[in-house]
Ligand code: CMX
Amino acid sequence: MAQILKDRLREKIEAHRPRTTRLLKEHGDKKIGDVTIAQAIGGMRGVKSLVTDISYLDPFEGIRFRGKTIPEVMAALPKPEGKDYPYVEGFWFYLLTGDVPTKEEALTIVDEFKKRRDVPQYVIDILRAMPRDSHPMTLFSAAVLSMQRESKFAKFYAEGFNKMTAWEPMFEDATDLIAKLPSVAAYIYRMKYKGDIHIPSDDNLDLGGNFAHMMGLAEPYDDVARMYFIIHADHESGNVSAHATHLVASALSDAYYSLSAGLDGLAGPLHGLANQEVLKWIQNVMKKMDGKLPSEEEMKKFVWETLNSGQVIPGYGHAVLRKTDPRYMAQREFALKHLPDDPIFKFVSRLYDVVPDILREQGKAKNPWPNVDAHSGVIQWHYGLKEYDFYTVLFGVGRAIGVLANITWDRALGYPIERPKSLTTDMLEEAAGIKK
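Can I see the structure of just this one chain, in the form predicted in complex with this ligand?
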């Protein structure tokens, strides 16, 4: 058991519960916003109706994890010797508790994950039985769902549910899942793209290092993995993957059912799948240009062609952000340091030069700036991970950390089953005064 983390988490939960109880009992009728007809029809954009303390997304500043920006998180958390990015295991500790772990504490979680990372044989059998041309996200989500029989929460519920301690088996399931996901992802990758030749995990390595090793990718890919999983972990709870995970968990479904649902949402092209779409788009342009970097004028032409054909520019725009995504900037800084001359990086930079002005000129997108997905493929491609339909799985491994921290806390605070209210179009027309 991850005892240090579990004990710390218990302290935090016990200190936090009275805050939620008091808000509900004494201030439950205070308003935090009104809902407009546009919000009801338009995907509930901006409706304040979710609570999470794991991260907060400011439209202009971007994400803060437990109050810290991405650069602050990277600077504060303990790192493996000689590495630029922190232990993912320490980040899990931090997201759950809000406390920056010592290196010793982070290493306890490293050890804990090592004990839990083996994937049951039946999961491998299921993956092997699925058509080899299934999308990697389908394989990934199916693998997560297939492990549901391992759920400690489901067992706990079947044996008699206790609301006060329900977070404990949820935490156990979450820990099991985060430990296993890199092994599942690497298995899918090697099965699908690397001749079905697999690399066993190395017990001397942390999660990021071992993932790079199992993927067969050399240093500094270990640091790429650490950075990538951390920056993708959480983006408040209203985005599709986080919200889907939270929604399913609210029915007292366990972490396996919930995460699988979240991953299914992540696989949509307007959400996590955009990272593969960006690379696909760039490859198309590269083919048309015979590998040559387009001039600004030529690039503008390609962007307009995409818009005029009714498609979105993948990697640009956001439902909440109104400036360049700090997750984009974190990757851009990495690229400037490690791969400034990479031809695809130059493509991505040229896009950054032209797309915001074009989207402004088109006048539709509320945010013309790049999001995380505009940059993530370049670094993967540079280090040899060129199978871009795998990129969303990498996003999924990272996203799991945030959404599983969230649903552990959902259980701790006893959040109820989610059930917003629907209205009919007639009712909206009545509210608008169009119809009596």
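Return the structure block for the form predicted on its own; the form predicted in complex with this ligand was the one displayed.
Here you get just the chain by itself.
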């Protein structure tokens, strides 16, 4: 019986696909209300319909956090003694308020996170009960969701919702979550990949330093963590993880439900999972070249062969950016200082030398420059974090900082439930003037 249904469905799908193709190809620019048919079918790309003051993605400047570029943020925020990158705790202060904290103010958040960082035992029990071959993002999202019973916002709503003060319990939930996420992530890593041998928190360390400690990774990985969590924190409200978090929170769901949904979106191959895919591709190419660093001419030949075969160069191009992703450059600067002779970094650098010019010459890419994923895995691999599947969890810890700041402000401003309107294919064909 199931086969009958599947066969009938296949017939319907194959009959329907040409209709969508024709709408996009021949009538994509026709308006339905204030948007085009292409925008309605194509994932609302470029439709300006969300509001956030936490970050803005400028096509030519890159991401701006509260108005500052990534280099400006790194220069402005206070840093731990002797370190090159700022306190993540100070960054949280900055995203929420728009004010650059003093070192003393940042340290108050360091202390606050220490008070909240312990993970409930039942979360550990849940993680340990799940199959060990579960994807780390499945474990991570499940851990976040399981902690929903701790939600102060949920209790606040149950006891009588007040729109004017709703941001306060959302802020409390967000702070609790950010404090705990590094501990959850490190526990998952050690449980899956390091013989289930765990390293307890060190109360003398800030979030970045403590994460590196719990992971069992030596300095300067603490600075890697600070940099990585900051540059991955937010990317406007329209990307999948940020939008999913905002969408779920708009129903007055608490931060635990909302962030879990955002993490589920981040796990998609077209979103957060891309960083591991790029590194895999780079290493496969290096293997084909017998581990030898190709000359510029050899690399150009390889890139052209790849493009002419119909494949793409992973890690290049971006939906909005029209320049090298500043998150790529932040990682490149770190690598130039700390691992200039790393063979994978050298390979990535050689790609950077030749790919943009080739993509411009080819003329198909709107943005020929590398994005954050072109570099993300290189540094992690260098410092011994070689488990590809875990990379998106690292992304998730950082992304939580931005999206949780956003939903705190969503509640502060009383944003309503998100509810766009859908149309049928018949309606689109009618608007295009091709309805029979």
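As the structure is a prediction and not an experimental result, all values here were calculated from the model. In this text, the rigid core denotes the largest set of C-alpha atoms whose superposition between the two forms falls within 1.5 Å. Numbering follows the first chain given and starts at 1.
Core-superposed comparison between these two forms: the Cα of D290 travels 2 Å or more. Taking the rigid core as fixed, one finds a CA shift for G82 smaller than 2 Å between these two forms. The Cα position of G67 differs by less than 2 Å between these two forms after fitting on the rigid core. Overlaying the rigid core between these two forms leaves the Cα of P314 displaced by 3.4 angstrom.
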